[in-house]
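This document starts with one chain, in the form predicted on its own, laid out as structure tokens.
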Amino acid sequence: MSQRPIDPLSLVRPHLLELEPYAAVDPPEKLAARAGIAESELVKLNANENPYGPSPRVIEALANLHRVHIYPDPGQTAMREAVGRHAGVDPARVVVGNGSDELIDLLFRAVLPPGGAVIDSVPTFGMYPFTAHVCGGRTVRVERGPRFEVDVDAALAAAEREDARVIAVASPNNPTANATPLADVERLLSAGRLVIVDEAYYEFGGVNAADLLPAHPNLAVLRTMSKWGGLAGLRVGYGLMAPELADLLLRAKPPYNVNQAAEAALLASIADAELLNERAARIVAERERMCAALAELDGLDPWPSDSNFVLCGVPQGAGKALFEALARQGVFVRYFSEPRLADFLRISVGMSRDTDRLIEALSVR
């Protein structure tokens, strides 16, 4: 007796059927093809990547990697000890992830009940609503202030009203590049919710919420090796949190979530922190040069940045057209259609030659 074919989507949890994909950037080869240029001519300033790439020690470590046939350490012992020394915390507070995105997912899955709320100070990083949706939770949008600062009073009121389990704060914020003062973080912590401070760009700004960890067990600080370490393609990040929460995540994560190559790269990067800090300082200096050059162009208004990118105001209504005009010249920046960001472009800091190409392209717009 024949059966009707089963629709596999009928077996999927209903909330996932409405999931919108995260808006990621295209790889260089697609961008170059779109502009009709060689990949070597591309100016890629749209993903906040480190223009210097990884430490030379990482290249050496990867070239000599000889344990790819062996599973990595599920307890992350060497990585947690190295990160602990680097961040100045007890290794018992450290969890390493397949990018900090995985740590967002692990934390949300650990604390969000079905329909549980995450307070999201918008505009901000799109992974918070995306991951909350995947985990069966929901995000409560709280608008940032006129300078894109966190509206602490509104966030606290929303957390109380919605009985939120999580307050997520990117600091420095992506895409607005401003850090959240530690005094504001402490006020958020007073609500008794899990406060996740995502410090993916903190090496370029200096605000360090990890100093608050001993006094606040409901704080989790996330960092990535993608920006400072130039390891975006290897996907490795780490979280700093209460030892009890770290232990839970270590038990709940996939056992071999960080591969041997990513582990070797993380260890080599931390061993070469002096060089990476010097490069971060160069990026900050280039950021300031780029801001000054942008400010000289009619109609452009670069905002202060604590990160390795700049949010630049453009003439009203010109954001998308300017983004497309730059793309036609092989210069790729980031445009967001969200209403509050429609008159801005987010521009990553590259090498000095990239800045020069950007300014040249903008000058002939």
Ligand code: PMP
Given for the second form:
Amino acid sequence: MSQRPIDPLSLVRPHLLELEPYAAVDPPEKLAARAGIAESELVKLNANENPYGPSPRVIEALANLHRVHIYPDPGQTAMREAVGRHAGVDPARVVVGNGSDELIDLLFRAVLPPGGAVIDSVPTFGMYPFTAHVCGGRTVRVERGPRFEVDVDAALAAAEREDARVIAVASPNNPTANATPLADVERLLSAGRLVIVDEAYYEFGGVNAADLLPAHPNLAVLRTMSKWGGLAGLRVGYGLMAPELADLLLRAKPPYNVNQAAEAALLASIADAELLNERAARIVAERERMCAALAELDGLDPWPSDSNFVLCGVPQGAGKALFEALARQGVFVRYFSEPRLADFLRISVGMSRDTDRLIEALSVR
Ligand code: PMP
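Starting from the form predicted on its own shown above, please give the structure in the form predicted together with the ligand.
Full assembly next; the chain just shown is listed first.
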């Protein structure tokens, strides 16, 4: 009997067939090839990475990994204790993930019913709609105000109207770089939904929402080692939340979600927090120097930043061409096509020499 070949996509959950892929950044070798330059010539200011790289203690810890043939600790005991001490919270509140991206996924999977709504204060980080879609939920877009502040009244009204399970707020926000005041977070918490405060850029000028954890069991604060720790390539981040929720995520996550290299790197980074804080302070100082230099250039308008990147206004209609002109010169920044961001570039803070190359490339545009 001849069998008709099975279309594997007919087996897939239908909502995934329309999934818009997350617009991730390309690796350095691809960027360098596109610009026709050596990788060493690249000025990579498009992914808010840490230009200093990891602490030297991380390199040492990775060189001394001694039991990679053994599975990592599914209970994350050493990491949860270290993170708890570092963040000033009870380790029972800590869950570690394969990047903070995984915490977004674990939380959405835990709380979103099919079609369940996430209130998204846009423009913001693209992983919230992407992950909500993958999980079978949806995001409800609530526009931020004129200075990209969260419109708390509109977010609360949308949460009520849509019976949302989650309100997500990146603070400092990506790509607008501004932090959300704690009073606004407290108002959002009053709606009784899960409020996720994503503090990926906390160490560069954020506001510490973790202080609100004891009074608010519906709060989850996310942080990452990708930015402050310079570990974007190793994928490790953490969430701080009510112990009951942490316990549930620990049971529902893939058991060995954080590999031993990431674990060793996280522990070594926390042990070297003083150095990483110093580097963060240098990045903040470089950010201010970069803003001042950008503001000197005709038509450019850097907005205030609480992060390791700057949202810079450009002349109307010039965003894409400027992005492309910089890329041709080997300087990669981020351009977003969504209408409200069309006249901006997002520029990560690098080393002084990166700022100098950026300013030079902008001057000859
Ligand atoms: N949240 C925000 C706001 C981010 O900008 C990023 C990284 N671009 C992340 C989370 C993800 O970080 P991680 O590398 O820990 O997955």
